[in-house]
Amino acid sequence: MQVKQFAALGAGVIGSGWVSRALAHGLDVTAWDPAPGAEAALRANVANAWPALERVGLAKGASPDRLRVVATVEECVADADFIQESAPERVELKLALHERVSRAAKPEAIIGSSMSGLLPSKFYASAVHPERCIVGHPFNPVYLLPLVEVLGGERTSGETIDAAMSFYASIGMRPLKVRKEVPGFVADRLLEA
């Protein structure tokens, strides 16, 4: 899968953690929130982290300025490969939000959500294209932690957990693929023990 195009949803520290990895890894990223100042505080963390990343080390290309900030969610996703969803865990939130989201979005790309609480098969249940839709639960700095658990639904199709593994991958992350829906995943309910 080449993906060119990120979208972010939700900027506060998952969010921009996203934003962060993915243009220092190079892409054109494309992100929402509407949060009152969400803007002004998404530029200020990937500033914040920029530093970090620069010692890690940048891709070619790699660049804040490939960040443009969008009024909906529509427009944030319509031409994204790979969609990262990062809202606070409402569920009535989650369900609207990923329902604006799965009409709007490319067929063929994947949807993404940053979740920890809430099991695939049913948050997706109402998706158009199901197939396509995966969490990637992260660990917090996202921009320099590189663990994400991903996991699918009962009607993700085993190529988009491929993809998206490789895609998770191909911005330095090491994506741990999650066999079993279970509340909490694996690490988080490590950490509960």
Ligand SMILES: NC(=O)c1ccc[n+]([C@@H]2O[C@H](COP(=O)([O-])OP(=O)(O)OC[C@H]3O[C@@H](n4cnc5c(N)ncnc54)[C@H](O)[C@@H]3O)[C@@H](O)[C@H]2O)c1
Second form
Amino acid sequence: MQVKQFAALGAGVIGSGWVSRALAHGLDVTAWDPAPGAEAALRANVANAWPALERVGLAKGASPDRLRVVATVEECVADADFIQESAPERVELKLALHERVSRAAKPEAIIGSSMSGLLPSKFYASAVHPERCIVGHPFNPVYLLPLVEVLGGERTSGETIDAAMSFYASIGMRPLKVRKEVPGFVADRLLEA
Ligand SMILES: NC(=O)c1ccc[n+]([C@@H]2O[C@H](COP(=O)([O-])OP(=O)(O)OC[C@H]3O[C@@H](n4cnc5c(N)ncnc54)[C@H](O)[C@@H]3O)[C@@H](O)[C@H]2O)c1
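Mind pulling up the form predicted together with the named molecule next to the form predicted on its own we just looked at?
Whole complex next, starting from this chain.
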């Protein structure tokens, strides 16, 4: 799977981190966030992360200019190869958002969620292509910390999990496959203990 365009839904702490990491690895990025002033805040967060990313090493052609902030969910995901949702942690919100996302996305796109404490089978229940939906649970700041826990719901295909693991590795991460769907996954449970 070749990812050229990365879409970020939600551009808060975690979404901004994904956008910065994806830009630094030379991807074209679209982003959507419904909050007033979200674009200015996102661009400021990317600018703040960029000096550290330059020190780590940028991919050829990487630039914050390759970020496009758009007005709708549909526009954000229409041409994306990989979609990462980082919206607030509320099951009804994610359920409705993912139904909308999966209707607008390319059928072959992979849809990921940054979610920490919910179960993917629940909030992907209305997704059109549940076999293409995974969780990629990152750690803050996402643009520097490489760990991402990857897991699927009951209907996620093994191929999608493998493709998502490869994509995350291609943007400098260390994907950890979580085999069982449990709230909090592995690392947060260890941190909590
Ligand atoms: N903060 C962390 O350390 C951390 C770590 C790993 C995972 N996560 C997960 O990442 C997700 C986002 O967390 P965060 O810390 O970035 O929260 P945040 O509050 O900083 O950002 C959430 C963003 O989502 C936007 N938003 C509101 N409604 C939306 C909608 N309907 N669709 C899309 N975006 C919407 C908000 O305007 C805000 O900018 C959560 O699921 C959280 O559990 C957080």
